[in-house]
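A single chain, nothing else alongside it, follows as structure tokens in the form predicted alone.
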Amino acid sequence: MRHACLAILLSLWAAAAPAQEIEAHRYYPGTGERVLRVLSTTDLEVFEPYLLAFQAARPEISIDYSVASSAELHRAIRDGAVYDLALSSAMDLQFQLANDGLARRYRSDATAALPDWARWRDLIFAFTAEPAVVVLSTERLEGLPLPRTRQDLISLLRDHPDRFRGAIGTYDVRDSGLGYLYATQEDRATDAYWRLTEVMGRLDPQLYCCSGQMIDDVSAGRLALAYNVLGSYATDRLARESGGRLQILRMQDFGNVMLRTAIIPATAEEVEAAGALIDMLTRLGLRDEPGDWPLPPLGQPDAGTTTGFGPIRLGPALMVYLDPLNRRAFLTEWENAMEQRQP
């Protein structure tokens, strides 16, 4: 009877607990009983070298690594899910969690060495600087001029609608935290953003949650181009591709550079282990050369050297578009531009 009651209680708890949409999961057993639980937006194949390097230095710690979308990660931490470390590409959502008291403070020699723009109040720490890029299908764009600015891209789409109808990929900013961050930052920085969005909207764009899926579809020839994908993912894919099917372009008029960040959630139990992994990541973030690591360091070669380029700064300005009224107004305008009815 006691076991039956326990089973009922566990079933009720599971039903009441908020469901998490986990995209991938892997467990790395260690030699001891401690388990570091990590929730991350970074794909397993990209982040595994970092996990293996950490475990080589700390073999006694097992690692439980789960991948989720940036919006799902934000929801999980806000709902009190128990993780020791949260790694996300959506800087604004991470900043909101830290600002709302849902992150633990952490300070070490490694985090203190970060530049001011790469950390905030010992609560949130950046460890990569990753530009947004356009990924092109060389086959689908054969014979066409390569766009260098958003105005070039607008002209290209307008002049060749048959080439691009149904073949443009970009984020669904209603569901993608990173996509929303990129879109709102472009809205602040360049008047060309809404003109480009309206032109894309007339060409039946395909909307995605994640960079990896867009790059897959460009590689397979289903898309002619993917707009605003993560440069680190595109570079990694290009290195593994054969046949020259992909080309990466970084717009020369304005460039978003996202900081991938780490926080220790307030629910964390393995705080020491989480801090140790942050230390490793921030030291790698400050390395002088990219090396063989999949993700780039904080010091992008051209970040800040060209007008309109540089990392998005950690700070209260990130909260502007998270205000419910501002978000609703932005999404309404985005939907009107991106989801135009075709004649």
Given for the second form:
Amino acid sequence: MRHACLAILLSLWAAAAPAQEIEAHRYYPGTGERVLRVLSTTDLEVFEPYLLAFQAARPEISIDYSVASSAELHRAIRDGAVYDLALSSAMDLQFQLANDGLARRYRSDATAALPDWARWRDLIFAFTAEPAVVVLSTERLEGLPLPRTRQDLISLLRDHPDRFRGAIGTYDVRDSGLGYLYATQEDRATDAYWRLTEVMGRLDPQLYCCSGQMIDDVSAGRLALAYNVLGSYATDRLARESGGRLQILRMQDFGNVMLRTAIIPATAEEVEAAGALIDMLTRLGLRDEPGDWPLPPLGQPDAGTTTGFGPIRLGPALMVYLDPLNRRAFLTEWENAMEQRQP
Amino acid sequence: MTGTGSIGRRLTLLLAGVAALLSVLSWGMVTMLARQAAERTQDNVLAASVTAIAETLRSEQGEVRLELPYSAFSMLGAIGEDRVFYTVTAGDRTLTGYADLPVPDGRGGPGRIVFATGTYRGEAIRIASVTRVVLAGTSPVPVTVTVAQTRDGVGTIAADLSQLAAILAVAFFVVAVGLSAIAARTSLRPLKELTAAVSRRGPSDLRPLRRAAPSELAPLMGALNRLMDRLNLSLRRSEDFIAEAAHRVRTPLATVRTQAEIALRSVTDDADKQRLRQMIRAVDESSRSAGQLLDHATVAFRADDLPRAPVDLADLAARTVAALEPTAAMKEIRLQLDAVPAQVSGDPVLLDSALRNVLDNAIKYSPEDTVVHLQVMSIAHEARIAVTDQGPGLGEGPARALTERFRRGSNTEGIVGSGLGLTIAEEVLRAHGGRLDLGAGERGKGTCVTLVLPSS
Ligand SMILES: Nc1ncnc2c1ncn2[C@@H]1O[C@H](COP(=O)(O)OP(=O)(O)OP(=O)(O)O)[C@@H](O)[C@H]1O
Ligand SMILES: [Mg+2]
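Structure of the form predicted in complex with its partner chain, given the form predicted alone:
Then the entire complex follows, led off by the chain already shown.
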């Protein structure tokens, strides 16, 4: 029992030491003395079912779950913070950690079952494939045609500037790792992206750090439209709120599909427990039925069919936009497009 | 014959050894080449990557600018799941990337790509580097773009190919061993055919071999033919010699005997008569011995190379009886022949010699005025001639011993003989695959000697 207290104290100290901005934190006590420290970008309410399922299978393991932004998470692991597992939606940052030798190798039957595109070097493992979507407020778009492509969306915004002024939400790509990933991948894939960004920039867009808040504001009617929202959160919310106030759209011309990934940081101490959680997550990622889980599996039926685009590839190309020079150039261009104030 | 192993097996083993060596060599070479090819591929990809990055180098407002093209990194994923590191330096200043990444020395001229191998963060890496001079403001600045990649992908590709090559090498080896066995057997076939041709030949067939043979076997065949030639010649010479010797020994003995008999008739003194009789007896013994010795030599010589012809034992017995009838008549012995046809295959000269010796014994050792009975039978696969007399029998001791050379029985007092008769008969029968049975006559009286031959 003394040991358990000590472990908790140590873990609290370890989590607090590098002075990270932890957004939320919860401790799930287990029957034993081992503590699995998880640093994640996934909101607690979304991820809790997974943690409870894990504890049902391994009741002896306590879980210390902290939520941080993807950039924070990346910085913490880079600075050597002690965590046993890092789960992030920013594939590029996760990839860079693995590439730079900050992740630990792990191999099991469950990870071996993953398709090639869902793992890299036994260092990084994908367990969900989540599309980027547009969330619309039904009420505020009443009477308008639903856009199907970015071109449609550009026309819609151009034709009804008064309806959308100040009512468009999107990620602040300077703050949000996921937003930056979505934006850079779109930059690469479709030239409509910059035109859309410019049109949005003229309509006084609201910039957000996180999908959750964007969905909140659309749901509350403060926003008419949120662009590039995490599809899984949106579906989750839609399922919980039955008011028909929200609508989820996937662009038909191109759609990003992000992989939520796990790495075991090099600093990990509870490697076995972290591996067990990865096994559970990857098994769930390969499930056939969507089931009751908040996050979609890797091979969700509409991931490929409607847009014809596979998930973002795990590979060295992800590091291109993380290069400081490239990032600076991209952000400058983005700011120019986004922050043009029209009189 | 002492064997020194089989040529076929040795040839197969030798060829298999060569195949094993070639398999291992080819496996090693494929493995090496695969590794080289994979390494070259990696070099090409790295070269393309640094070139793509270097092409974006430019100067804007006195500053060196560049952007990393997406393709420059995505192509690095082509080889395998390798870690990627890069750095761009302008002069001594790091513009971007991993500042501590080793940059190859010995920079080639501008635009030349330099490769190096090193370690970074505990992993072996392959580094490609290119330098371009960019005019930043007024002064030209050498800007070096370096991209490095771990070598696991290369290792995996090489290992996969090596494994494939190993499987192929083993398969090649197995096939080669099979083919070697076939090749060995095929190349040894002429030898086997020659062997078969020689062993198929009849015993007295000493004609030279006339057949097409590969050049390697021609000397062997030549030597064999010369050997047979010489053998043929020396056989003919020793036959002649035996006949010659018999003639040379017997003729003077006959002369001596004739003279001694003439002298016997003309002398009157009893002592002289006795001496002359002893002389005649000694001459008879010598003549008999010479004859039997020559017969024995003939048997020994012909048995090696038995000329076989169909022989009816009934005919043979009849002829022998006819030939010895006068001798028997002198002792008032009646020769009685019961014969059925009994075919055997053999040398009539030798068979005649065997039967003559047996019948000669029966007449010689029987008292006067008795019967010698010859019976020719054919039972199952055997043909027999049984010669039964009413004489004194073979006496005590093992009968078998009487077939030894120069062995005579105890009942031979005053009877001329050399002790070779049964030896000759026994050897003749053995040469024909038969045997000589010695036993007592009917009701334990007299002697019964049976010549047993396989019937044809
Ligand atoms: N029919 C027979 N009756 C009795 N004794 C015999 C008879 N046949 C052979 N023997 C005995 O076996 C011995 C060996 O016989 P074998 O014919 O070999 O010699 P051999 O008759 O003495 O001399 P030869 O060479 O002149 O025939 C004889 O000396 C004799 O003692
Ligand atoms: Mg005799």
